[in-house]
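The chain below stands alone and is given as structure tokens, in the form predicted on its own.
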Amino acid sequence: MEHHAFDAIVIGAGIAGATAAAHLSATRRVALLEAEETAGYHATGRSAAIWIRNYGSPDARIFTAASRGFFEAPPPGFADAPLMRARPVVHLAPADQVADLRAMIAEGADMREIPLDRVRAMVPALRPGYAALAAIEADCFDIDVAAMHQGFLRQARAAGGALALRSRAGRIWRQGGAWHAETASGAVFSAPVVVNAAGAWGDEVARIAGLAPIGLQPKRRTACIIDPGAHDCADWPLLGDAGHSWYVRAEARRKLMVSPADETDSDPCDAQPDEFDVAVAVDRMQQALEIPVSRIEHRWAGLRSFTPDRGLAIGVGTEKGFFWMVGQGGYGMQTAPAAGRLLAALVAGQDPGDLAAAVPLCDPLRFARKAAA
């Protein structure tokens, strides 16, 4: 049986392996088991990821906050090019969501009002009559998920890790002081400390190890690609209405993206889309924009994995070693750098500094507590 010694095992090799792999191998060597052919292949790689301050859970937003700095700054040779490029994101209400915009305004940072004449200035798809009321967030921008992954990855190689692509773990069990996977080939990777970042099979991963899971969900969120005609809407805004029930982005310049924000409750598994989802996602585009659709140009969906409260989950479980970096939900690109940084703190045993408001707050052991209580 073929064995490898490591200091550290991560679990999945998407963002969130990824993050987790480059921050802890500025002290370990780090083995990043991924089951598919390739990296990110699942999550990660579907992703059209945006930076929104005001996205997510409280400790998501910790994590965004916290993250802004690395992508206006990456370290030097991260990327070829830059992370970032800037893309206000803009909230509709329908007369119906007027309240629930006016409450994302009271609660949000840096969210204001916006004349709706300023939107249909940036949108002039936009339909008159179909907001009431709109609110902009200014300082929001696309993220470059591909070059930011690639990045970990890169880190996390070039400081003697190693990416075992096609080494779905079978079994994982604990012994003498060090935790163990087998692959499908056959191959053992030991190391003290075992890092669960396996997405959707989170609490798969979990059970294989003898550990109880915490309750994920994974969630299918669908996308499709649509031409806009005579419009140019490289430079429009994220738009979308206050109830969340669709959105719109530029895609590659020239096309847009729709999706009808879905959140279909699915098993862990190779999440495709659904025509009706789909359907939907266009016609609730075209109440708001007077854009015509004669085919969808491509369609796609992915999996978001959420915890019971919505909350990620980073931090040591129930065993010595074992520690969990899941239920990123929709907000795993954003919250990554800073994520990251706090699991390799927290394996480190170290102070985390200015995240420590976010340890209680995605310490994996609040289930195990409440279900107790």
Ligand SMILES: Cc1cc2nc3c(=O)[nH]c(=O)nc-3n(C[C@H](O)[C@H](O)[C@H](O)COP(=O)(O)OP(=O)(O)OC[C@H]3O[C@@H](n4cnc5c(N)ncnc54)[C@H](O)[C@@H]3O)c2cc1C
Contents of the next structure:
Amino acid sequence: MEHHAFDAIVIGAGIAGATAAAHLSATRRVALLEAEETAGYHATGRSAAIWIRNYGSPDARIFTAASRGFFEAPPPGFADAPLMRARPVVHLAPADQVADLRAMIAEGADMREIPLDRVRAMVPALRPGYAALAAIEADCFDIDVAAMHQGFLRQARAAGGALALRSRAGRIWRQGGAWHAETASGAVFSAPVVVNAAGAWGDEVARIAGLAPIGLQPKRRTACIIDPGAHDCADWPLLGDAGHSWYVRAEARRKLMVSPADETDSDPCDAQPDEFDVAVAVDRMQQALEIPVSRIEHRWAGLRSFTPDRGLAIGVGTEKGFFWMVGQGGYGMQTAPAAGRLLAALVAGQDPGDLAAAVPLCDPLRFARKAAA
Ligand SMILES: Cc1cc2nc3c(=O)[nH]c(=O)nc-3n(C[C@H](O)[C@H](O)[C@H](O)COP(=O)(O)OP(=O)(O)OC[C@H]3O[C@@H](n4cnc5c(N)ncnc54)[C@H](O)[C@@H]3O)c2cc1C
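Got the form predicted on its own; any chance of the form predicted together with this ligand too?
Now the complete complex, all chains and molecules, led by this one.
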């Protein structure tokens, strides 16, 4: 049996595991275990790659805002190209969603009403009469997810870390003050710290380690790519309804991503798109945009995994040295730089600084405490 001793083991090499490994690697040698043949095969490779300030749970918003500086100015050598490209977000309200949008404008930072003819100037395909009110968040951007993910993995490797692919942790136990993880090939990795960054499999990994789950629920989201016909959509804002029942985002001049913003409960799995959800996406989009669709160029689905209160779970669990880094839901990309920074601070027992307000909100033990109360 091969045995590899490290300072920390991270389970899962999606964006959560990658940022955790990169931030931990400043002071520790990290083994990053990934079940699949490639890192980023699951949720991380399937996202819409957008940063939206007014999105998600209260702790997600703290991480999102605190991550902005990283996207603007990543460390030297982190990536060859910029990590961000400006793309405003426009929310449309049909008559029955006007009150919802007004509430979003009142609560949101940097969100303001915008005349509908201004929206039509940006998106000529907008059907007259679809929306009664529109609002814009100008300060949003596309994220180069592949560049960020690779950048974090490179950082971990450069500091002496190891990325072990095809290495599902199938047995996890604590012995002699260290956590041990045995992979499918029989190799055993040990370290005083283990980080559960297994995405949709987060609760499964806890169970394998003999610990209580926190109630993670993976939810399938579907997306497809269509040709926007006569339109060049490259510079369109991300556009969706205030009721979160559809959105579109340009992938290229002639490629428009369309999603029904679905949230279908799922077990952890290699999520596949359902034809019905693709049809719903196109139908809802076509109620708002005059775009004929003769062919779906590409379709996919991924799992967005939520804790019971839809906040993240970052921090130590019930057992010494077992850290959670799960529940990134629909905001794992935009929160990643700050979330990894907090995880590393908590592992090191350091002051979380500007992220202090997020600590109680993302405490993994909050669910057990609530159940016990
Ligand atoms: C359609 C869609 C659109 C999205 N849009 C956005 C967006 O615009 N902006 C944004 O910020 N976020 C978005 N997200 C959310 C984002 O993609 C996720 O929050 C993020 O990818 C979660 O990353 P993760 O590393 O936790 O999970 P994953 O990428 O799923 O990684 C978990 C990894 O753990 C591995 N694993 C599991 N069990 C084991 C084990 N026992 N041993 C070893 N490895 C294991 C898995 O193989 C997997 O690779 C979107 C998601 C979807 C599906």
